[in-house]
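Only one chain is shown below, in structure tokens, and it's the form predicted alone.
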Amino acid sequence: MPAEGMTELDREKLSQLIEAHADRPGALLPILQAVQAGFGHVADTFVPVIAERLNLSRAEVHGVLTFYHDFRRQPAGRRVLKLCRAEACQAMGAVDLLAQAEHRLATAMPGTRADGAVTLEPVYCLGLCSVAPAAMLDGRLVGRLDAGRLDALIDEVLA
């Protein structure tokens, strides 16, 4: 298995992760909803280790891991902010929303702060058209999202 780059600890834990999925139908997006569990990304250098023992190409992991906006190559933040990006809030004002947020948190979605204080990432639904805009602050739901709220969140991410 080629692991470059990581350490024996990291190379065990990602090896017994994948090989609790290994064997089943489809198990490449298990293994890495697996990985990203229990790393907190998909490093890159976990790729080429994925592809050989699932016998697929580095490009198909590649693919995959690329096309889900949920998995995350990097290390999250402290704190993770999700801004609805689907038509509903969009409508609804979250483009000016989203300028703010990348105005008051000096990075540009998707991205982390040079900090590590709060990753600002998309969200394509939040299932709250209702309230919209809606944001995701750590698991918990935000509708009715106004600069004044988001101004609040980014205040409490940033305390």
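Take the two forms, superpose them, and find the largest set of C-alpha atoms that agree within 1.5 Å; that set is the rigid core. These numbers come from a predicted model, not from an experiment. Positions refer to the first chain, counted from 1. What changes on going to the form predicted in complex with the partner chain:
- Core-superposed comparison between the two forms: the CA of residue 129 stays below a 2 Å shift.
- After superposing the rigid core, the Cα of residue 109 is displaced by 2 Å or more between the two forms.
- The two forms, fitted on the rigid core, differ between the two forms by less than 2 Å at the CA of residue 28.
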Contents of the next structure:
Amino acid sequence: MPAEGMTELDREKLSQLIEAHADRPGALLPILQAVQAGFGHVADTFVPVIAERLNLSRAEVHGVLTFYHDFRRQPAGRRVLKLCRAEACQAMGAVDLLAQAEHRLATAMPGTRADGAVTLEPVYCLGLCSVAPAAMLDGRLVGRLDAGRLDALIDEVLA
Amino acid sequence: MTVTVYVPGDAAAVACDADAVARAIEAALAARGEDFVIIRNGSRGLHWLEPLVEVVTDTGRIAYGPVAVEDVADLFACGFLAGADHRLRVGRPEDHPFLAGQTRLTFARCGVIDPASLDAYRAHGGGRGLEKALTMTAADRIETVKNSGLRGLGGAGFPVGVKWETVARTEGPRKYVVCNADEGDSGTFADRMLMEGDPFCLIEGMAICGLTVGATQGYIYVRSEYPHAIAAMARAIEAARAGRWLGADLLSSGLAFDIELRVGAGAYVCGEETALLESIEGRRGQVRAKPPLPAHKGLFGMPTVINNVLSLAAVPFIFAEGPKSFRDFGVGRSRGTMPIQLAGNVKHGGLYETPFGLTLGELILIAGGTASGRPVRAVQVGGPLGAYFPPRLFDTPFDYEAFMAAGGLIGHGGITVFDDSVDMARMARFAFEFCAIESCGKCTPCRIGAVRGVETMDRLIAGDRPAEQRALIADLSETMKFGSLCALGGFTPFPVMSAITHFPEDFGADHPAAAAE
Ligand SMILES: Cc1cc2nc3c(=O)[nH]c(=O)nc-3n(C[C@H](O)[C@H](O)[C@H](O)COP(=O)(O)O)c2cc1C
Ligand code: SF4
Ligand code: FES
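Next up, the form predicted in complex with the partner chain in place of the form predicted alone?
Let's see the whole complex now, leading with the same chain.
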């Protein structure tokens, strides 16, 4: 999205999101989080605007944006399905579930399905290791996942 | 009479449908025209029974679990509001052997009280530690923490009192208390449970720390994977401010202390204390070289205490009951209790707070063995940087020094159990892969070594000259151990080498399948 592609409305929204946090110490992370919550991703065109407001170089903002796994520079699919692939979930069969999800969604993890229905991502522990395997569909936590429950989640995503 | 029902709002319960169960119970109560209140408590820690619903009866709280939405009508029909018999009836939670066997100091209130209510916190003994601390001199407060023997529960086990003393003695225009709630280790969830089930306890611990070291501002850095903990902490901070437990004039003492919540952005390495400080300051979460110690030059260059959630949450008890009541528990140099987390392939997963000293085997018995019913083959203790233990070492007592001697670490107290279907070569490969994904990139042995480790393991798994690959892995592990700035690169060899040492048959040594090729 080129800078000219930003609408007046987007520009206004962006500056509001930035201003809400700009005066906090260490404002960059809260700003990137707010921008991502507001737009669904942090477009490259937002970077110079954020950098200028915080008196940082573009490279610094870009460096932070790319360091953290949470930030997206492209929009995600309509739903986001995160499957835990850390040790405790592996102990309960997570590896097979990942393969099942990749197969049924025809999407390699991490990735977004061709029709934009869903983004499939790994997550490294949701703190649900005692009710493993675990997943998160958008904001919703799911524990005690098995092949049947995963199929139901995928049905929901593809519905 | 008002009917009171508890339905946990803890993330583990919610992941097992507790929200829908709460709605179904609410609808049923409303339909019956009952005067009722539903309290979303934390979890008691018996996670295989979640959602564990409790009703208040004349004979105390009676629990039922695991409750599914489909069970709700039946529970009402059987008279569960009066504590009647039902196939899901657990009885009084405190009589359940899993709870009765514990020593709950830090988690005494978790799952019991309404975590949104400061009044409930006070009614269950909350606040006495802070009140006591306010009557003491700064020097006495430090002595109290030191005498308790409390060691950092985030992983490294550094004495908490010594750290506080250093910050108290360091001059600075401002000082900070930072709570490390990044809890990235697989197999751990105690920080999450405490923040969701008893958030005021953490606030109280941080306030005591602030008074002790002369800090007026605290930060809690919570990982973004914990939305429920973030919401519970935010709500509790607001309530604490309203009740003047935080703010410019703490409990009319004339002293100021406030807390700001910060949310991580998905980086395991940000649990490392200096990377965490970088992250709060708005930068990439890269590890800082030490010295300077955070105690001397920490957040924004100021003297800073950084402690784990569990370390800070242990403090109110220590002040309320005196350091001796804490120190009297435990073994050797590991004093007090450890909230142990039973995870992975276990029948009875959850939180088990107990004095240091139980053996690994005893803990696995408490966990009821595997969920799959198959034999236990390996147990990883202390998260992704912790060693894998074979049954032969299950007599190792849970204590910092004993685990070190056995070539492992207790870390943040997570125990992840695997049954005999586990392929340890895959787990070793995963350890390298995780390190490669999460490396902050500062040191070559970690950044590059982890990637080489994955490639080498791939060759080994493919059956390509396994003895050579094993030798390469051993070399690589030495390089990572000694050439890494922090424990991500430095400790990844623990899971890898322990897997090779204890399960050589999975690495092409003496393996019949490998010999046949
Ligand atoms: C890669 C890495 C990740 C860590 N993650 C955490 C964590 O999630 N939570 C934590 O409390 N400590 C973590 N630590 C340990 C911290 O660096 C530090 O020792 C701890 O916050 C000190 O608090 P304590 O003394 O109360 O344990 C981590 C260390 C490393 C090297
Ligand atoms: S060991 Fe790895 S994570 Fe730790 S400082 Fe070095 S590169 Fe960063
Ligand atoms: S390992 Fe999957 S939730 Fe912790």
